[in-house]
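Below sits a lone chain in structure tokens, taken as the form predicted on its own.
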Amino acid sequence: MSQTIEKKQKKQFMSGAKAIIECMKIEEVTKVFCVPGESYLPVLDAIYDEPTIELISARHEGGASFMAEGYAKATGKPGVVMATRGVGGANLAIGVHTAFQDSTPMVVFLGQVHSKFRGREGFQEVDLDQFFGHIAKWTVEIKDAERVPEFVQRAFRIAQTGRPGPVVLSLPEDMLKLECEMLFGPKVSIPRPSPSSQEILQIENILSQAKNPLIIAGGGVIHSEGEQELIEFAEKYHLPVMAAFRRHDVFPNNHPLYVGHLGLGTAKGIIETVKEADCVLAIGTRLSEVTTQDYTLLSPEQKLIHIDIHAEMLGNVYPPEVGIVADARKTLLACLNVNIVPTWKEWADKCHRTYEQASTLTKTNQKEKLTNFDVIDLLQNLLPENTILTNDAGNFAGWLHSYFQFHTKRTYVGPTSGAMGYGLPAAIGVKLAHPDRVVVSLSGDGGMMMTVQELETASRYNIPVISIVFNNQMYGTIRMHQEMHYPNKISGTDLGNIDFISLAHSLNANGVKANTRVEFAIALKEAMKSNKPTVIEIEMDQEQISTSKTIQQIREQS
């Protein structure tokens, strides 16, 4: 027995900093994102000596954390990001919050002041483990160098198991230099719990009595790599499938059983589909505020079967008829054996027709001014099938969410947290994960300006992402709500005009403005062939504030 343990655990004499890198090697980490800082110089030095790990140095910690989060979504592996002390930690907090709400595995290393200086309000001192406690799965300060393997390997385990999420490790700079004997364990093995036979029988009994069943599929299906099993389950029992907020690619949008996406500005017909369902099978979704349309979507009359890897998600929003703590893919595999005779084909077909009607695009003449509808239509027709799209927060995303069809799994990366500034840096992280695939980000002018400096990062590392900027010179989402509640009173939402083309050039990227369908098509094709990042700017009609209403129409209804 002792010989077996000795084989699994390695003893080595090294510094705390080198032990962190050794843990990364065990976990097969190949990319680390950061803004460098003097408080963790020993870690940067250890990465320099490790040829298997590439360090990506960003322009801002918020951008670095978004890159790591996007990379993690694209790979299914933990994103690793580093920053210095309180100031760097505060800057990257937005990415930690995004990873927490999106259930994205992330490991964050933050330099900390010297142990002897703690408690004196030392330079940039913040209790980092306390600071991040509410928006991370686990936080810890490593005070003893010999415990680095224990804490770092535990961090990678916590980040990836159960409901994935971010963990934060605080690293006092003196601890990183201390050398001692380190004991390393094996690479993290992720448990995949299966439902019991009794629980599968409960699902069978409820579905057998249903007339209008509906699946709402979330990120848990994607994390478990259960997309194919979801297709097989839906097809075998002719079950309509709806995607939770910003989980578009969980099920092929061109499939006859796909019935829509539950997000911001979801079409009324798609909302009615959910309300008409008598049985809802929620798989791998926490039934968030947006997915449930401000927690109003489901009623006590509907039977809810809720399956999630994390027990605390069950009953957190709606009390389920059956709540099952299990891996989504394992559950879907087990459900392929239930004894059910579908009687709801007409219902499923009706739901799909409703989705088709709601997602029909309006196109303009090629010579007319480019519209947001045109952009989505051209992206749909010109991009390769395996293109990965990311998006920022903003009303422009309504066109993407309502009208673009994701036909292939793992082709969408978006923030359920609604974080501005996400689109471009997330695209950089995604492109590093999949350098052979086209990666396109969509941003408004407001969100783009929050992380536009990362264009230089993309240029410096030769990461040819394509960034589409919808420019209406305002914070559009807030302006829309402003007009709804305080019509004609514009306060703080107007923005100045930015020359994004010149800005892109100054950051060593390509830049082009598109005003017609023809110009946009040419720009997109050229961008896909370029080995440099490209910004394509589109002037939005300020009046067209959303997919369905103009500012004037909102004012008239207020």
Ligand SMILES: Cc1ncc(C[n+]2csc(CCOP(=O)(O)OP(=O)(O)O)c2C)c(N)n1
Given for the second form:
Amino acid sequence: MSQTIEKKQKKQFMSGAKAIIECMKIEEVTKVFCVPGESYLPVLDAIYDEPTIELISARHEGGASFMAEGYAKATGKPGVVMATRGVGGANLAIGVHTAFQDSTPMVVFLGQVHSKFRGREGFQEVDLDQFFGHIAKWTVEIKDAERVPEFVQRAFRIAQTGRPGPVVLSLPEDMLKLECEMLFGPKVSIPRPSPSSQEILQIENILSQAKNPLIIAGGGVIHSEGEQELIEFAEKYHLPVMAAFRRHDVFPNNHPLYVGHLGLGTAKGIIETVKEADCVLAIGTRLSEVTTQDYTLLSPEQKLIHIDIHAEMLGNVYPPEVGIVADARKTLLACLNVNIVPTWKEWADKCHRTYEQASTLTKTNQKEKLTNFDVIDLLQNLLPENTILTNDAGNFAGWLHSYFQFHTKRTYVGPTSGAMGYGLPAAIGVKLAHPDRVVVSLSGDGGMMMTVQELETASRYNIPVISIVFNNQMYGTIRMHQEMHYPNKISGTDLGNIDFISLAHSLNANGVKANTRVEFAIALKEAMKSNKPTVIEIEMDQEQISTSKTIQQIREQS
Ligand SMILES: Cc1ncc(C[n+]2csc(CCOP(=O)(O)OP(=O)(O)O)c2C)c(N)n1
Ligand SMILES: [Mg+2]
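Got the form predicted on its own; could you also share the form predicted in complex with this ligand?
Entire complex below, previous chain first.
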């Protein structure tokens, strides 16, 4: 027994800070995002000495944490981010919350005050365990240097096991300098539980009685790398597939079995498809508020088969007929052998037609001023198939969600948390993960200004992301809600105009305004060739507040 332990674990003498870096090496971490602070200088110094890890120093911890989150979504590996004490922790909390809501693996290291000062409200002191307790999957303050490997390796395990999520480790500054004998375990392995044959039989029984079955597929399918198995399962039994909120790329949108996306402002016809289903197979989705359209999507008459890696997700929103705790890919593989004669082709075709009707871009124009429809049309036609798109929160995203078709897996990265400021930094994280692919972020003027400073980070590290900004000089989404509930009373939603082109230049990026289709096409092609980040500004029609309504139409209806 002790021999086995000797073989698997290696002992080394080093400081707490160096042990953190050693753990990162064991986990094959190659990118760390941060804003530096004096509280964790030994960690920064240990990274300086480690050639396999690149440190990306951002302009704001919110940006750094979104970069780490986007990087994690693009790679499937944990995003690693560091910041200092209460101030850095507070700033990066938005990325931790996003990683939690989006089930993204993330490991956060925060410098903490000296152990001797803890509890006296020292400089920038916050009890970080408590502060993050509610929005992180796990938190720990490492008080003993010799326990660094145990806690850091456990952090990487927890971040990736079951439903992935963020973990937060705080590091008292004296602990980082202490040297002692460290015992490291092997690289974390991730359990991928399979469903039992009994459970697969239950799926078979329920599905074989269904007249109008429907799959709702979420992030669990992507995280388990089960996209191909989902295609095979759907094709074998003619099952229509719908994507959960901001999981567009879970299934090819140009596939005859794709039937839409459940998001904000989803077309009525697509919601009708779910209402008409008598059996829903929800896989790797927590059936969130947005996916379920404010928890109104399913009714007790519909039979629910719910498969999730996290037991607590089952019955959290709807009580399932059968609930299975298992890896999505493993379950889809097992489902490939169910004994069902498919009879659902007609139903699947009908659902697909509904999706096509709702998502066909008919409103593009060729000559006049560029519209949001044109932008989506041109992105669809000019970008290479493996381009990765990210988006911020805001009404401008409605055009992307409704009309852009994601054909290839792992081509979309968006915040199910709905966090503004996400688009640009997430794109930077994604581009670092895939430097050879085109990465484009879409943002509104409001969201862009929350993390615009990260353009300088992108240019400093030569990360040529393309950032499209839809400028309507307002917090358009909230203005839309305001007009629906309090027409003609604009409160807090007007914004001043920003010259995004000058702003981009001052942050060492390219900047160009596109007013027509031709100008946009040229700008996009130039941006794809550039080795600098590029901002393309679109002047949005203020009146066209959403994909389907003008401000005037909303006022008339309310
Ligand atoms: C961090 C954060 N703060 C506030 C909100 C609420 N919110 C949602 S959309 C929105 C306005 C977005 O404005 P903009 O980025 O300009 O996009 P637009 O809706 O105008 O297209 C706001 C304030 C949010 N989702 N996230
Ligand atoms: Mg706006």
